[in-house]
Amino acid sequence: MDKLIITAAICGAEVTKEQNPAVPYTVEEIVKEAKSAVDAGAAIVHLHVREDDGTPTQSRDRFQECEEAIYKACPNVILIPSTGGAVGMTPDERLQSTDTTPIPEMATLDCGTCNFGDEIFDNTMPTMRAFGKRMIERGIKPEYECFEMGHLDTILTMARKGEVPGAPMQFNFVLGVPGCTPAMVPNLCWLVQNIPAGSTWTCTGIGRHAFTLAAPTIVMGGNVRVGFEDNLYLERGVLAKSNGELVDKVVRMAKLLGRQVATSDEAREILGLAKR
């Protein structure tokens, strides 16, 4: 069994500081928190970016402006941008992302429109085919986002096509968001199952789901992502103090289940990224 790849999803672009103080807006407040997460264990960041007043944005230059900061405090770190950026946000808008420099390694692509809670985050077969011809042409690598189980046969299907790229494919199964398929053991399964040969895959769970699929993904040798952009507690009516909390929670998790976890370079061979 590959070791555990963990992921740490900072901020999104959905919570705030109302609903937890420690949820990062400025620059400097994302370099911490990224820096926590990866000192505690993390691999990976999942990057979104706000304003200092904490609005969402994917703005190029925000985004080359983090990026610089993060890889200044971790330079090893595997940075994955959101092209999801948030609900109501052109494609334009969101491939914003993609546009830095260096290329990003690795992004996130979305496989088709969900509820998402009271909104609809809107995912058109054309606005994938548009974000998966922008990978293919800079040669980055996917990471997958299925928040329904019919969003694997979609991605599936466009990538026999050629329309997005191919093996080995990273997936993220999104699981418990209000709308989407719920947060259980049996849907991971059937995801997992159905993933072609010689892939990866990660598994986040919303909410109060966090801990609950993290810990049956470690032990079907599966990667993990927690983070204030999906989970703001550290346990239950405990806010967390920082995303390394959560992080060191997962690596903690994994070692009374007999798993080690991957360092950021461990996790460029497993996912068949160039080392930097």
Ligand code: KMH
Given for the second form:
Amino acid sequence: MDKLIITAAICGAEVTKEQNPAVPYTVEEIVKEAKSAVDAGAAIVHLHVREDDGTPTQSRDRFQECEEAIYKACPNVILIPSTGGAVGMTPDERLQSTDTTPIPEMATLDCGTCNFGDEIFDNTMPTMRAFGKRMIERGIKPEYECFEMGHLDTILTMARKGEVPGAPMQFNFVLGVPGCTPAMVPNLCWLVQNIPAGSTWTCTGIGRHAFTLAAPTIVMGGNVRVGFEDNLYLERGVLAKSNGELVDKVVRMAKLLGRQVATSDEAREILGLAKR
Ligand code: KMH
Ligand code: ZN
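The form predicted together with the ligand, contrasted with the form predicted alone above:
And the full complex, kicking off with our chain again.
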């Protein structure tokens, strides 16, 4: 079994300091959280950025500033900037995160429209085709975000048609978003059973499911994403003080379950990325 790749989704677009004071907004805070996650064992940082007041933004310049600062603190980390942004942003706004220098190694590509709590996360076919085209043109490896079972069928069909980058594909199964596919092991198993041979996959459990899904994922040979974007608690009633604490818990789980944790370079090899 490959080593375990841990991704830290350090910031997100929806969570706030009111919910957990450690949620990062400023560039300095974002770097601090990225470093805490990497130092704890994360090979990848999934990145959203904010204005200093916490407003989510997809500003190219803000991504550039944050990425440069993160690379200074964590020179070898794999960054996966979000092209999802926040609900309600336009496709052009969202795509700005692919405009940074150097061109990102990877970026998220959301695989369909879905409910998102009280809102609708809009990912129409034309939007996804535009995002796929951008990533093909720039050589960016997508992380295919599936919030719903049907998203897998959508993206596999697009890959077959050459509308998005194909094999080897990396999926992130995000389970437990209110209104989307529930965070249950049988749902995860169905998704994993239906990805093409040679693909890699990550599982993200939302809220209290962060760790209940991390355990089966570690055993099944998948990779784990945790972080403030998805869950603010280390355990029931105990807020995490940093993303590093959440990553460290996964590292400890992996150790107990006998799976080694991948460095960023090992993750590059597993994901089929070029050496940096
Ligand atoms: N903020 C969510 C609406 C992504 O990063 O690509 C979408 C999201 C997915 O976070
Ligand atoms: Zn995200």
